[in-house]
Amino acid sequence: MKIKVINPNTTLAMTKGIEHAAKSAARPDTEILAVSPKMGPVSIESYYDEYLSIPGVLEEIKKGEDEGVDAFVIACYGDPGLNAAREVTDKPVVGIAEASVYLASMLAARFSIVTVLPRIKTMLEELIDSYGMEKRVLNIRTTPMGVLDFERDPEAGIEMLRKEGKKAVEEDHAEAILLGCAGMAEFADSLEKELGVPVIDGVVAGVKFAEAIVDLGKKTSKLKTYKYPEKKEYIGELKNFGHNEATIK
């Protein structure tokens, strides 16, 4: 099978790290196609960034229809554009935050998330609520580091995650830790050994869920909510999103 892993930001170095994490989790017979959109922010750390990343994500979903893709993974912990992506394809689309909380709920009764800048906290609280997991998530712990800081200074990154992860276990009584950024994938295994609880990277979780859904032969329901968008004209910068016969039925 072929799984397209979309890093919604445009930093290719981060996409390479995501690709490595995805390939490390995928089966030998699974092809990983890791990409960044051709348009969008270099990192996603606000509502503004998130919303402006979505057109690029949707464009990559549409391309996947011609690339022989069997499933998609949106590799940003805000799951930007997830519901819209499900409208433009019948292939499975998995968000890494969604996958990580569902996996954690099978491994631990309660868990905490460790993520990037403090401003992200409210965004993730709303996302967790939308997945019905607000009672399972004990805390969303932030760090002073931005998304790209973990790329630039991985030693400082692992130290921040170690510090907040330890607090999550000792103070929150978290029974698992979720890494709240796709750029944190490389730290999961070492943190799990140190903290003594499952540490879940969303990219890995997303790839394994995508493989399982494809193996089961399931596709996205087109009955009502995720029906293909109605044909209509889009103007200006969005003119190419209105009439694509590959995706707009």
Contents of the next structure:
There are 6 protein chains.
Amino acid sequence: MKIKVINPNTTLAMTKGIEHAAKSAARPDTEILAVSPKMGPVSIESYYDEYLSIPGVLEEIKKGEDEGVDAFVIACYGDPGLNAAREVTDKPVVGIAEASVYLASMLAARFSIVTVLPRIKTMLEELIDSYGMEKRVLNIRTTPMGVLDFERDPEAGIEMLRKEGKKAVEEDHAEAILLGCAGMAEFADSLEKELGVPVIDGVVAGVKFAEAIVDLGKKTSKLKTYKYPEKKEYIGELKNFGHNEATIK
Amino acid sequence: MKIKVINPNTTLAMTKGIEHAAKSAARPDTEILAVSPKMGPVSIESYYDEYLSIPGVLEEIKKGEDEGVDAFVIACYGDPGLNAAREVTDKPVVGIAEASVYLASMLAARFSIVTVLPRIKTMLEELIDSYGMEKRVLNIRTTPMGVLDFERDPEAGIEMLRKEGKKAVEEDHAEAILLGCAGMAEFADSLEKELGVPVIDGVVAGVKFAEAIVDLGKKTSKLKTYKYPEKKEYIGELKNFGHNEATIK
Amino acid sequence: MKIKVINPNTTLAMTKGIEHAAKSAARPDTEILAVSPKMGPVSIESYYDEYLSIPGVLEEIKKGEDEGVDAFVIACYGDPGLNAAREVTDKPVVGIAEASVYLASMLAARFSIVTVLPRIKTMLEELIDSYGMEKRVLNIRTTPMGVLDFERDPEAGIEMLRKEGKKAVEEDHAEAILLGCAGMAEFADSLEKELGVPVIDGVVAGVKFAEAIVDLGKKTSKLKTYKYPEKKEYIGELKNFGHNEATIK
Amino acid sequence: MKIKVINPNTTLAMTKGIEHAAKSAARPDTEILAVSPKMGPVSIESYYDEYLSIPGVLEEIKKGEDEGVDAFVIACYGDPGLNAAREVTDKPVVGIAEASVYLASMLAARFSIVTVLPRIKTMLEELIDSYGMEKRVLNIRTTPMGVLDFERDPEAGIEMLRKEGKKAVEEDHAEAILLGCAGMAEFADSLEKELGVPVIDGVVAGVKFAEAIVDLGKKTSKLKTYKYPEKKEYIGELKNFGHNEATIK
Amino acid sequence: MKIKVINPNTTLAMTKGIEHAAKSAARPDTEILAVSPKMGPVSIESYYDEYLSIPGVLEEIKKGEDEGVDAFVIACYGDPGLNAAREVTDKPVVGIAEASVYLASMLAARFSIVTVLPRIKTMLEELIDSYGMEKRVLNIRTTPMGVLDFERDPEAGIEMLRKEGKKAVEEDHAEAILLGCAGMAEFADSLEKELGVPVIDGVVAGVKFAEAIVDLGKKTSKLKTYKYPEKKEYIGELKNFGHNEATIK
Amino acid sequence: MKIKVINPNTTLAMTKGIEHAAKSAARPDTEILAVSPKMGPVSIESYYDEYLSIPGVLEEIKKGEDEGVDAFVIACYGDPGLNAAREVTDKPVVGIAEASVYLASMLAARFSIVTVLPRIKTMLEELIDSYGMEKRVLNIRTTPMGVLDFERDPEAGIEMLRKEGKKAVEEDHAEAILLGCAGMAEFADSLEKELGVPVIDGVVAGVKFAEAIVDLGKKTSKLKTYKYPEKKEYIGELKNFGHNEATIK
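May I ask for the structure of the form predicted in complex with another copy of the chain now, the form predicted on its own having been displayed?
Then the entire complex follows, led off by the chain already shown.
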């Protein structure tokens, strides 16, 4: 099967890292197609960035129909555009935050998230609430490092995650740690060894769940909420998002 | 003061109607600037449309800085882009769904919303939950009419709202009716007379709340969640959303 | 328009302060009528005081009909008698706690309340829950000072608010501070300057929301929960609260 | 022991009925003192009535100290003044709505409430929420009969309860029925036989819980929320509620 | 009346202590029958122990029918098997955790629980949530001591409870302390004196509630959730739990 | 890898059906070991049956250690013993109700469950709440058929599911249907074709999630809630559950 993993930001080095993580988790017969959108921000660290990453994500979802893609993974921990992506295609679409909390719930009773800048804490709280997981998440721990700081200085990154992960275990009594950024995948294994609790990266969780859903032959429900978008005109820079065969079946 | 009312869809006839409603509610000394974005969908009836309306909305928010705008109203009942808009400016930004539920809560103990197509019910449920109003909203009643159907055939529109409004009062025991689409503003007064309960249009509620906040000299908190977006590069059709003086103070 | 601001306690000095705040926020064409009830406690610092302030508040609401009042503001942070007041009149009635949380929600994602004695914390928690705002309120910070202590020693009052406000920002990461007592209105502006986040006083918020609702011509729904009280006899000291034309339309 | 059962309304015939129910449930060595306040409404059917019944209730609580009362039951299904009563005395105070939901929870997984006029539905919903019982209460069924209608026409009363009780069992699948008015106590036994599920009257539940708490020697916590009211002056018709030895220990 | 108090663990010394507490609280005319099951763990400190204590508990419930028991108390703070016990008999069954939170709610606005090992915190959180009491419980404080440690070294036990109880009062601002293990009953009185807030043991609460319910002649609803178990075959060590007259009426 | 699928009831014909479903979904290289416990009920249709199935389930979990099992699936829609199973082993354990709601959440915004007898509705409601999925589940539809009725008369079974499934789609507007019993797996595909929405069987969902977790090399967190059970003695029929090497690592 072919799974398209979309890194919603436009930093290709980060997409490479995500691709690597996805491939390391995928089964041998699963083809991973890892991409960044053709438009949007180099990193996502605010509502502004998140919303503006969505057009590019949706474009990649639409392209997936021609690329013979069987399922999609949206690889940013805010799950940007997830609901719209489910409208645009009937192929399964999995968000990495969503995948990580469901996976964690099957392994640990209570857990904490470690993520990037303080400003995104409210965003993640709202997201966790929308998944019904607020009772299980003990804390959302932010760091002074931005998304690309983890790319630029992985040494500092792992050190920061180690520090906050330890506090999550010792102070929150977190029974698992969730990595709240797609760019942290590479640190999961060594952190898990050091911290002694499951450390969960959403990218690999998302890929495995996507494989599972494709194996089961399940598709997104097209009955009501996730119907294909209504046919209509779009104007300006986004005019290509208007009705055309690829979008609206 | 100057209030910019942004109709997130690109149908100018509807923007006219919204402008008319806004002006009828505004104080004589309030200037209303009603606009549609330069890009995006002609109507918003899905997550897809909603997310894709946001770039255009944010562009209008940014322009507002140069236009001497004192406050913004986002005039679509999904409050698209509201959180990001609050990052982009320190001027108050009010969403019409948000304004309508707060206003309704000061007038009625329990209420129902009447809106457009069934597919948006989940979207509105999630929105109402995020505002903490789930206990007060008895029902979200959808109709088979789309956003522009209310423009095209106002006779049918009022008839549909009358019918669902009556059911809301008689079956839900709704003590107020909220109009779940910016294009329904014109029907509020006659419906209120017929139904005998407050009928609340979010556009006028949003304008009045915006006036109130400007009068108080209050601005959006820039401490954490709504800080200005981080400076960074954007690419592709959205490259203008990258860092520049207007966006990032 | 004429807005009657009712200070539910019987300390006239405090009513003067509330009047001053209300007038400073009201539009030039808004007449503010600030009163204290003719019966009840000199301050409200318990359920006991709160409940016993309500008869006096309701008496003032009823009088308002003859005074040509267009809207009412109940100016104590427990919103005493708010639901009953909405039964007694069809004019809009706004509580200052209610107004402050709705206003704050349009300016800040998360906030804390600073208020008087520790014993009222549970009261405020229950109130915040009833408004659906529990997710947004990070903390309710109490002080060792009672309501009238802030009147008697404003120097100590501002110092206390400054201290707790700072802790709210630094420890709770509150993005706005709500002043949890009508007698704190005078401190809002200087605190806001010092703390760097919106500091919200409910009195001015209540007045502005009342103006907005009157402008819109909206009245309290009389369908069910807020119907006029049933006609019936009252005895004893409260016999005047029984049925008469002014009360029961 | 001596339990004072306070009927918060001033209709003595109803107090007699409540006294009868209380005595029939009390142990032989329990003395029941059933009273109505000296001031307030003849029945409670709105927020207005409820709040205005509280001064009379609190006066009776205070008198209880001199009467050698060991515990109090507030016998109106809105539990008027319950929190303030717990401030005024350290003797246990039990509300009948509270008692009925806790009792019901030990006998049935899910239940419905049958009560008086439609207008009090919101009041009861808020009360049930404050007790954390919203998941267990399937429905609050109102009737077109007021409180005193059940006194005046018990035939019609039982018929109405039978009808709504049956619908509760058949349509709500209620596993117990709670009688949502102190004046319905007399109907409980025959309804229970007819409906085949527990029918719970709060008056007898309240009395038995009060006996249990007194037996255990437990008193209301005076640490924080339920501390004795602060000493202060009251004016007007309520001036006797100000500080004096009986109130403020 | 006869109340059977079932200590779900098989440590008879602990059953003796529970019997002593139950008898000290019971009325003179109440006969207390305190037992341990014939099978299961010597103490309950995990989900594993809890679930494996249930067969023994249910066996004791079933035997109660022949023993002329009027009501049952399940005396372990996880309320093991409570829902199934209510299926097996129509006599009232009360859990001690359940009883303690309802009792506490009538005496204190907010409270904390002090219990045994850290690993049971999640279990208690889920239990408290299922009783709708999550808002009232400020903290669940665990200790490094297991259930039988309190038996073996009561000196250390009271010291530990004293320490955590004090922290509950001073740090949580708990207005009552709930003892989260049936083996702590003996410490309640002296702790209450020291801490100055109600200290609530579930065993005595359960006994008094059971007495109250029997006095009222109420039985468990057999309509739906708590119907007698369906008749069916059981195999293996548990074959005696299959259908027979005693179990299935 | 080897996945042990435990049918918690002792009806081997049903275990065969579950085995068939599990194998049809498993990857070629996944070995499915489907078993029933050696003790317990022939079907699970009450809290009584559910709790009494747990000892047998836990015994099978423990045996799994010697059988070289990599992960477990508990194949009854009440997820009996799931938390204890996670204590007993560090291999992943997945419940089929849990798996079905997480899978459904990735495919549909809102869904309904169709299950067996009415009496289990409360059980499922509590389970769904504990997974945080109450907002997504529109309805739990019960049928007059017991667990084994679906075995005995599959014609009637499919007819019943068809009928309730249709009502779920048409009346609840369910966007997916979850089959609330492990014995319904065989009906999923034909129902999905007829109903036009995803029909989700928990057995196959559980198997695929187990595969995914094993692929990722993740194990259950042993930090706190799911630590191995404390070493201790058990007596009576359950004495083998006491401490021994297999159980307590």
